[in-house]
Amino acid sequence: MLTYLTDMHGRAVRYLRLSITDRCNLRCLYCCNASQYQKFISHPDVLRYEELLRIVRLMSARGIEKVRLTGGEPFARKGCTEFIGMLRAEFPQLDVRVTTNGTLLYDHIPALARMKIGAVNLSLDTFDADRFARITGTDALHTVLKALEALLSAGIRVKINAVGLKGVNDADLPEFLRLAAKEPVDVRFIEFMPMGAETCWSEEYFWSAEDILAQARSFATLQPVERVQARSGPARMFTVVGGKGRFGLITPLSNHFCASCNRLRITPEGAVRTCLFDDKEYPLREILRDPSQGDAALMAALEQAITHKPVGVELLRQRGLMAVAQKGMSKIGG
């Protein structure tokens, strides 16, 4: 019988997020400050794929069910697709997924389809080229849309994540709903969080989930989807009545989901981050690279970290509207 890794609040870890690189080819305004120079983690300090596999191996024996690769941009790291293949081969029981900005994705889609990857989460905030350039600092919208079309043609499950930015991409809401009606995709709007050292968060950009939902209902008929608590993610999901897809809202500020949080993050440089909003990290890299320390030491470090997993909303309340987490998002993992 599996013994889940459980924190002091009784929350079992079922979901592991591996940030395999801090490198990203976009400079999204909600993630980083385009005026600041971005210093990347040096290559020797990034966990090797073999080290990541070792972590997954230990945690799969303790009941994790889903592994997601994040970054940075995962496909900016050489060998990302091959690593996904390693995970699928060794852990066929796991739901392996990837979150990507889509700009480097297209050539990898046939391999992902062959591997039967669980899903691809595509970060896409707008369908307007000018707005895309304003948000991301590039003019790569056509590349992302090409990848989206290829994902759908390959039969890969797609979830689109859009950060809701009032006055920036709110005009795109009807187009997102049209996509969810036409295609079997999940479109999720995420509330903009005061998150990361380089954030440009301000109240003027904050578009609450309730306002998003009210506006969405003027463009489509939405039916709430019943949550299955043990496996549900943070999104409140709605079917688009008469359509093929779904619409969702992720509400870290207006309606937090900390009580049911089941995830754990591994940063690119090999630290456990138990909560997105907490700067406390537990280093694993030294243990992984020390031949005198075996799996028992590694598991002990994981257990210690998970035991002290905080309730993120309490950290938010303590900070008010100031940014939580002093690292940039690309060094934490999205």
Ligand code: SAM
Contents of the next structure:
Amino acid sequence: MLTYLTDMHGRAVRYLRLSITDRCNLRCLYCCNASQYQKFISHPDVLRYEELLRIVRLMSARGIEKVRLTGGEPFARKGCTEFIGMLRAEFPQLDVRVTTNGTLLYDHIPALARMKIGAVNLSLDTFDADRFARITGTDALHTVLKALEALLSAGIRVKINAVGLKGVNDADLPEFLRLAAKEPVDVRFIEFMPMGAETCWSEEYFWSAEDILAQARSFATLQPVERVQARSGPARMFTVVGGKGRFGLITPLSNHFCASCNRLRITPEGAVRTCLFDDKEYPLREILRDPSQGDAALMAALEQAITHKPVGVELLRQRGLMAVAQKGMSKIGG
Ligand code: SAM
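Switching from the form predicted on its own: structure of the form predicted together with ligand SAM?
Up next: the whole complex, starting with the chain shown before.
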């Protein structure tokens, strides 16, 4: 009988997020500060694809249903698409997805369509080239839009994630709603979180989900989508009445979703991170690379980590709106 990996609060892990690299070709202002970008994890310290496969193998035998590749920028790592192919071939029952900034994606889209990837989450915060440059430090907006068009033509399910930044991308809201009306995409705004010890988070930038929703309602008629407990992710979704797509809000700060959290993260250097807001990590790499330790030892380490998965909102309350974790998102895997 299948026994799920369950924490001490009774939450079963169904969703594994693999951060396959901490390297990224963008410098998004919300993600990481300049000093963190100067220091990347050295290649030998990053988990190899076969090591990641071994973790997925163990966890798929314990009932996980979804695997997401993230980073850093997953497509900045050589072999990312081939690795997705390996996951799809060995675990056809798993819903495999990727989160990407879209700048290195275009050439991989035909292969991703052939592999029947579950969805691509595209991080896109603006449709304006100057604002894109201000947020990401590059002028690659046209490349991302080209990839978006190709994803839609290839029939791949697309979710767009935009970090809501007051005074930076609020003017883009009508354009995001137009896109959700015109195309069958989910556009989700994420509240800006104070991640990383030297985060640039400030109240000035913080655009709460309630404000975003109130403003969005002045541009489109939005109908709440009923939540299906087991299936619904952290986003509160709305159909755009008369359109093809949906609009949503991810509210890690104003309205947490810890009670239904079913996810587990593996950092690029092979540690289990049970909660975005908890700096406690459980290393697996030494076990993976020690020939004297087999799958039983690996599973014991995973179980030990999962048991102690905290309720993130309690950590948030303790810290207030200081950095909610020491590492920035690119080092954890956003
Ligand atoms: N490079 C890939 C990408 O851009 O999608 C994957 C990694 S990136 C860290 C994943 C997601 O984290 C992005 O959608 C980004 O919007 C989100 N993110 C990063 N820092 C954040 C923060 N401080 N608050 C909210 N979301 C953040």
